[in-house]
Structures are given as C-alpha cells and as structure tokens.
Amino acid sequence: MLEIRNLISGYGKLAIIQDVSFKVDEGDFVALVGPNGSGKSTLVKSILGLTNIFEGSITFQGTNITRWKPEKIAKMKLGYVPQLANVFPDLTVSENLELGGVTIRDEDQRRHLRDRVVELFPILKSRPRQRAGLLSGGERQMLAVGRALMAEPRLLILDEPTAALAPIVAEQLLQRLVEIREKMNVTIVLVEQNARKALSLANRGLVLVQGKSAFQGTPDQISQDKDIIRLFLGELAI
C-alpha cells in the first residue's frame, strides 16, 4: 500500500531523515517507534508532503506521490491525525465530523460512516452540539480520529495519539485503533513514544533513530533483541 525507498527529507536544506526505506501492506498496523527526537514525526509528515524531500520517492497504491501538495494527497485516501490542532475547537462536535466527510458527495454514504464513527466513540454520539474546544484531551483525540475516519482512508497514520492522555484513556483509544483496522479495514501506522504498548497492537515495527531506520520486523524480533532496547530504545521504553 505504501512504499518509501531511499528518503532523505527535511526541512529547509536540513536533511533529518536519512536514507530510510520501507513498506506497509494492505492490513497491517505499522508501529513506529523510537527516542525522542529520532525523527518519526517528520518521517510521516514527509508522507504527507509537509517537508522538503531532497532524495527517494514515496509511492502509496502504486501511485508516486513524492513531492505531491498536502491538498493533493489528503484525496488520496490517507488520513492523518496529528499530535496537536487536530480538531476545529470553535465548531461543534457534530461540524468536526461533517467537515471530515467533506469529500464524500453522497449523503447516505457520510450519515453511514458517521454512523460507524459515533459506534466507535459513543461519546460523540452523546455531544453533536457541544464546541470541540471544550471536550477533555481523550475525547479530543477521539474526535480527530473519527473526523479522519470521515474521509474513508485506506491508510491512516497517527502521531503520537495518547501523548498527556491519562492511562485508562489512551488506552481505550488505543483499543479503538484495533477495532478500526479489524471493522473498517482501514491499514494503521502509530507514531507512539509508549514502544511496549505500541509493539503489543502491531504486527510490524519500525525503529527510527537519529533520522535512520535502525531496525524493521515483527514486534517480537524488535522486542527481543537486545542491542535495539539498549542502543536505541532505553530499558525503561520496551
């Protein structure tokens, strides 16, 4: 589904990743992981054409989109929820939603997918009109995952989701991730700084260090090898 071969991109003239190269099947829930700073962030945003790419391609569906405007790709059926502005906090609950389904010109398909959303999170059921400015962090989140969902992707990728959430609810939100992958068929990459946990969702991991890839494979080989949690990953992450 998505393929990345040889990237090195950046902002301005500074190159941050380097070299990577990897590939997310149709299905999968890609975890990416690694220490702060390593550049997971800037590696998905490069997807998303928000850097500079200076060398390599990105194909996503046998399609290049390598240096594609943001606008352009977000109608390739690749969501995105970033880690902070995610959500319209001066519109409602319910605009969110309708706004994320802008795209879909068939009014029975969007009262469908909303639908699916709102049986995900309840919550939002429960608050069409409440402003998104005034929900808790959690279901703040909740809200940019569904309204991402409003797009019907086929891959969505989110970066860092949980960050300040208390633990109970990320962890539900995690679970939903899960659901939305098995229920939605929609194809996951996770940027999560919680390595243990994100590895224990996924069936593939990435670890980006210092702008380069420094291990790929299940989450069982990432886990049990001993140099990645020492070198690259901390005791305490894994």
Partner chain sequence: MLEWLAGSILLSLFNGSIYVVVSLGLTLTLAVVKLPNFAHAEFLTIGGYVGVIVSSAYPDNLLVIGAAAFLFCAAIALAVHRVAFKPLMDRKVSIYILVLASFAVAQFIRYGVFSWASVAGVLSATQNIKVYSLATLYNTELTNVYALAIVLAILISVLLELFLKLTTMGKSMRAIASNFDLARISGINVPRVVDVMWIIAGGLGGLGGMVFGIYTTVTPVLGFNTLLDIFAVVIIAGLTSFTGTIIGGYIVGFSQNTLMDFLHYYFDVSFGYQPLLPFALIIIILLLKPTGLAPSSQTGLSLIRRFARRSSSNPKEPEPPKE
The other form holds:
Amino acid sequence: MLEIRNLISGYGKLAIIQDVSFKVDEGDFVALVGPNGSGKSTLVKSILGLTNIFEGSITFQGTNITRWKPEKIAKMKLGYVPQLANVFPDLTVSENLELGGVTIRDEDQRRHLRDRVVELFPILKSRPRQRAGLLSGGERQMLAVGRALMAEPRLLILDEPTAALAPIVAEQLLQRLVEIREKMNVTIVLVEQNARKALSLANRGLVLVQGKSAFQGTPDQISQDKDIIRLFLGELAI
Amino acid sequence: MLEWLAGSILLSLFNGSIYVVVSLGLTLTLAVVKLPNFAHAEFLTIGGYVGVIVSSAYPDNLLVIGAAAFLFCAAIALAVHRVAFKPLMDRKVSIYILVLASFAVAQFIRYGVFSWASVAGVLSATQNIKVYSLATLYNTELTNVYALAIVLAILISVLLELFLKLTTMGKSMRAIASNFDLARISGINVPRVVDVMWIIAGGLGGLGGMVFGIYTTVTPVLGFNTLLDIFAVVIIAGLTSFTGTIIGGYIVGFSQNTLMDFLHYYFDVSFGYQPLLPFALIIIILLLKPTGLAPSSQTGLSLIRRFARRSSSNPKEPEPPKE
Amino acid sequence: MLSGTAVGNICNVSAMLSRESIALAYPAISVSVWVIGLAFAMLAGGIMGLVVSYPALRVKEEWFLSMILLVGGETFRIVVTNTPQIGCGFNGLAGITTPFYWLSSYFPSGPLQAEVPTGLYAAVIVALALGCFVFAQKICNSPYGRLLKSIRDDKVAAESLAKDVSRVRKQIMVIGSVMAGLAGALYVYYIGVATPEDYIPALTFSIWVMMILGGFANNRGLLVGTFVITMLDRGSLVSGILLQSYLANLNPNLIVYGRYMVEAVILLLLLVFRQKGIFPETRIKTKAYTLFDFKKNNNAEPSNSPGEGPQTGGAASG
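Switch from the form predicted alone to the form predicted in complex with its partner chain and give that structure.
Next comes the full complex, this chain leading.
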C-alpha cells in the first residue's frame, strides 16, 4: 500500500531521515517508535510532502507521490493527524469536520461519512457549535482524528496523538484506533512515545533511531530483542 | 445650541461606513494571508477614478458604477497578489519584506494613477452622480450619498458574515486564517481561496472608494490620505476581527468628525490637525492594548449567539472540561 | 532646523530679502548661524528620535514599528503645516542661503558668482557625508556594532546575555535621527527653502530603495545605492529637460512620477530576486574576530567544537 524506498529527507538542506526503507501493507497497524529526536515526525511529514526530499521514493497505492505538493497528496485518500495544531481552533466542531471532508465531492457520501465519524466519537455530536479551540485535550484529539477520517482515508497516519493526554484518555483514544481499523477498514501508522503500548496494539513495528531504521518486524520480535529495548526504548519498556 | 451636532454625527456615520467597507477588505487580508497591506488604500483611489470614468458614460447609475469599481479593483488586487505578493509568500519571507513590498506596490499604483491622471487632465475630478436630499432632520440634510454609504456598510457586513459562516469557500477562508498548514494538508485548495480573498478585499476597497468619491473630489492621493485612518480601524479591531472592524470604523469616523468638531468649537483646535486624531488612536491602542478592543477571531454571529446564550436560561459559556 | 532669528514676522518676502542681505554683508554671522543651525537640527533630530522610539520600541508585532514611524513622520508634517509659528506653515520658510553666499560679492556677476558659493557648500556636504560614513563604519566594526547585529538577529539571545536591548535600540535610533537631522539641515541650506511638503513618504521610500539596493546592513553598499538612486533622480530631471525641447507636449510631471514608479519596481525586483542587495552583508572586523580566529592563533583556549572557531567572531553576523 505504502512503500518508502531509500528515503533521505529533511528541512532546508539538512537531512534528518537517512536512507529509510519501509513498507506498509493493506490492513496493517504499524507502530513507529523511537527515542526523542529520532525523526519519527519528519518521516511521516515526508510522506505528506511537508519536507524536502533529497533522495528515494514514496509510493502510495501504486502511485509515485515523491515531491508532490501537500494539497495534491491530501486528495490521495491519505489521512494525517499532525502532532500539534491538528484542528482549526477558530472554527466550530461541525465546521472542522466539514472541512476535513472538503475533498469529497458527493454530498450524500459526506453525510454518510459524518454519521460514521460521529458514531465513533459521540462527544463530537453533543456540541457541534463549540469552537474547537475551547475543547479539552482529549476531545480535540478525537476531533482531529474525526476530521482526518472525513476524507475517507485508506491510510491514516497519526503523529503522537496521545502526547499530553491523561493516561486514561490516551487509552480510550488508542482503543478507538483499533476500532477504526476494524470497522472502517483503514490501515494505520501510529507514531508513539509509549512504545510498549503502541507495540501491543500493532501488528508491525518500525524502530527509528537517529534518522535510520534500527529494526523492523512484528511486535513480538521487537519485544523479545533485549538489545533493542535496552538501547532504544528504555529499560522500563520491558 | 449645538447646531453643528446633527450634521456632525451624520458625517461621522458616513465616514465610518466608508471605513467599514474599505477596512473589512484589509481585515480579510490580515486574517487570511497575515499581510499588513499598505497598498490597500490605493484600491480606494482606483475605485474613485473608476467611478469618475464610468459615471461619465452612465450618469447616476449606481449599480453599474459600483459593479465596475468592485470588479476593476478586484482584478488589480488579484494581479498585485500574483505578481508581487505570491512569489514572496511562497518563499516564506519575513513580514518586514512583505511590508516593504506592499509599500512598493502602493507607490507604484499611486504614481501610476498620478501619471495617468496628469495626462488625462483629471488630477482632481468629480463623479457624475447627482447628490440630493432625502430628508431634513434638525436642519441637517440626509443626502442620498450618506444613505448609500450607511446602507452599503450594513449590507456588506451582513453579506460578508454570511459568506464566511455559511459557504464552503468562506469556511475554507476562515480555516486558512485559523491554521494555514492544516488547511493545506486537508486538501483545501489554498491558492484558489486566497485568490477569492484578494478579489473580495480589492473589490471592497474599490467600492468604498467609489462611494467616497461621490462625496469628495477624487485625486490620486484620495487613498493615501486615508491609509493611516484605515490602519487605525484595523488596529482598533485587533487586526483580524470583523466585528471589531465595524466598531473601529465608526470609532475613527466619530473621532474625525464629531470629536474634531467638539475640539474645534470648544477648544479652538484648527481643523488642520484632524488627521492627528486617528494617529493618536493608533498610538494609544498599540501601547495600551495591542490586541485591539474586540475579541480576536470572533465574528459577529458568534458574538450575537454569545449574548443570546447569556440572556437565556443558561447564563454561562460551556466550560472546557478539565482533565 | 530653521535658523531664522529675525524679530517679528519671519515669513514674509521682506524678511526673506533681509535674510539674504544679512547673509551677503556679514560672513561671520552667516557661517555661525549655519553652524548653530546644524547643531540645533541634530539636537532636534535626536529629540525626535528619542520621542518616537518610546512607542516604537514598546509595540508587540514587528511591523507595528514601521506603522509607528510612519505615524510619527506624518504627525510632524501635519503639525508643522498647520502651525505657522514653527516654520511658516504650509508655505515654508524661504530665503535660506548657503553659508558661503557672501563669497558672491567677491566675484563679478556671471556664472562664477552663483557657482562658487554653491560649489564650496557642496564640497562641505560631501566632506560631512564622508565623515558620517566613517563614523558609521567605525560603529559597525566595533563591539557595539556586533551587539547591534546580535540584537537584530536574535533579540532574546542578546537579552539572555544581559544586554539592555531596548536601551541599545533607543541609542541607535537617536544616532540615526541625529544624522537625519544633519542631512535635513544641510539640504535646506542647499535648496534655500524649508517646507513640510518636501518631506513626503516618497522620500522615505527613496531612502529605503537606496538601502536595500546596496545591501542591508552594509555601509559600502549604501554608498552605491545612494549613488544609483541619486543618479536616477538627477538623470530623470536632466533627461526631462532635454526631452522637453524635442517633445513640446511632454508633461514634466510624468518624469517625476515615472521615477517614483521605477524606484518601486526596483524595490520589488530586489525583494523578489535579490534580497541581499548588490553587496551582501559582510563579516564584522573587530579585535574579537582575530582573538578567536583559531587558524591564526593556536594559543587561544581550546575549543569544544573546532569547526566553529573561525565563525565565533562573526557569529553575530549570522
């Protein structure tokens, strides 16, 4: 579904991602983990066309989207929830959802999608006219995920959606992701600080260290490899 | 007593209405593309001159003249955006560079108009639109120009509000203003929305200039002379608030007329100092409350809704639940 | 800025003529009044700079500063225009002669009579301009200049090093305003009239174009930029006169308007295609630069990151 080959990318002239190759199959739940500053966010931003790509290629559903503009990639049914500023704070909840589905031309389809999203996150139904900037942290993340789902993505990329959330809210949100994957048949790439939690949900994992792919495999393989845990994920993750 | 007051208030309302129409365009520019466009006032000049030309062919036909002023200035604004501002914004240059560029655009337009007006012999011109009295109140004549400006300001405010709140294009515009990067990756066609924004901004400038040009003589510095007044309005408004712009427009209008008359008749201040009043407003606001007098990014409907909620049984804003 | 000291009405024609006759008859008064005028102009400029710096340095958004300065300039122009007591209001003050006007009594009537005093005065202006240039170069290439650049590039970083940013900014605004006051006074004695309508924002704009054309923060570039724009100014005037002899219908104003438009286009092209100007900013040359230049001086204290060594002195220049 998504294939990254020998990617070198970064900001300005600085390469942060150094030669990463990695593949996501249809229906996967990929956990992208690694220490702070390892380039997790940069890697997903590269997929969305938000960085400078120096070398390598990115293919999504058979189309080479390397160096495409973000606006064009957004129409490829590739959903993205950024880490920060992931809603329109001055717009209402319902306007946020509506603009999430701006690429869907068909009115009925949009209404249908909206119903499904609201079903997943009932909290969004209760206050359609509230400004997104006034939502609580958890609600805002749910709105951000809902907004991304409004574009009917085949692949949903989430950049640390649980950062700065209370553990119980984070847990709820992650459970929703599992639900989304099953019910809506969406492939998920989840960037997470909490490696153990993410790996427990995922069926594949990618460990990124200093812009390089340190390990790829199933969660079991990663959690059995004591070296990787000790070196990259911290003792507590065991 | 106070025989000047009624006329002065009417003039304040008229001037304020012009400021509202013109400044709403500037507020839009500031909100959506974050550009303090010092060339915005030049649209006023162009609109005034379009009024002069078109009114000579279609005298008194306000609809045609107004549409021509709107469309011509919209085209100029779009051209300026494509030629000057877009190349700079695509490179994400600093705001200083953008401000300098807008000064350059303003100077180019201003002296372009000067050159043309000098050749055409219209360095000082009037529009061929009849001004007549509709009613007389307290020895003050309510002319059709005053009524036109006031009605236009209300109409434009309401239409703009509905456009921004109810149409997908308007919502996209607010989304770009609210979070530019997210708007891009959400698949909103940002270049197209920004083009529409420039069309509206330039058009409103031209429309305001055309109406102002019925009242006053059109000269190539018509816009430049109101530049700082318009900036006073948006600074009072906190740069991006539409409700604030409407309030600010009338504050500047009243300060320039009613307050000035008051200072003149009671403190013997010369009318020559009139332009200093908006300047004083700018300095005071920037020093005391740089966020402006209005709550930022709040448009009229939501403000009304808030008042409505406050007066209904549920007096409190819904508090964001704490976690 | 104005040195008229005649008692009574200084604005009418007889006052103007008497100023000229005094200037012709008393060389000592003429020159000393000029010197005092310059001193007062510099003082007034400095005070203006200080006054305007108060609001300008307290605003939140960057571009508000340009707003405040525009407001300040326009305020001054409106006050002078509408207050006849200051500078004869809108019409301005005429009959200001160059300090060497009395020299003309030593020459027979002819071209020399007018040209010698003016030429001598022009030479004095050039000398003073060179003096200002050397002064500005000295400032820029001093530790103080390094401080200025560091504040420009990163105000917070400069503050964290215990530099009083707003004091330095105020100082530099006063220095700049003193120079501008000097320039204004020199100009007024040259052209012979002082009217508020000469100092419109288009003049400020020309100065910006000069600055950016030569290169931001680069005094040498500024000389080139000034030369180019002044040539454009004078050249357009001369060509206008020449053209008029061929084209009788030519509107002389078009030349002036055309020049302003050309300046605007130059600025836009520079901003889009070459923001650095003709000469990009250069590295500051101060003692600190040689001190930390590790290639020359290996005895200096060991560096944690050798690669940064040669850059330390120029760090402020970004």
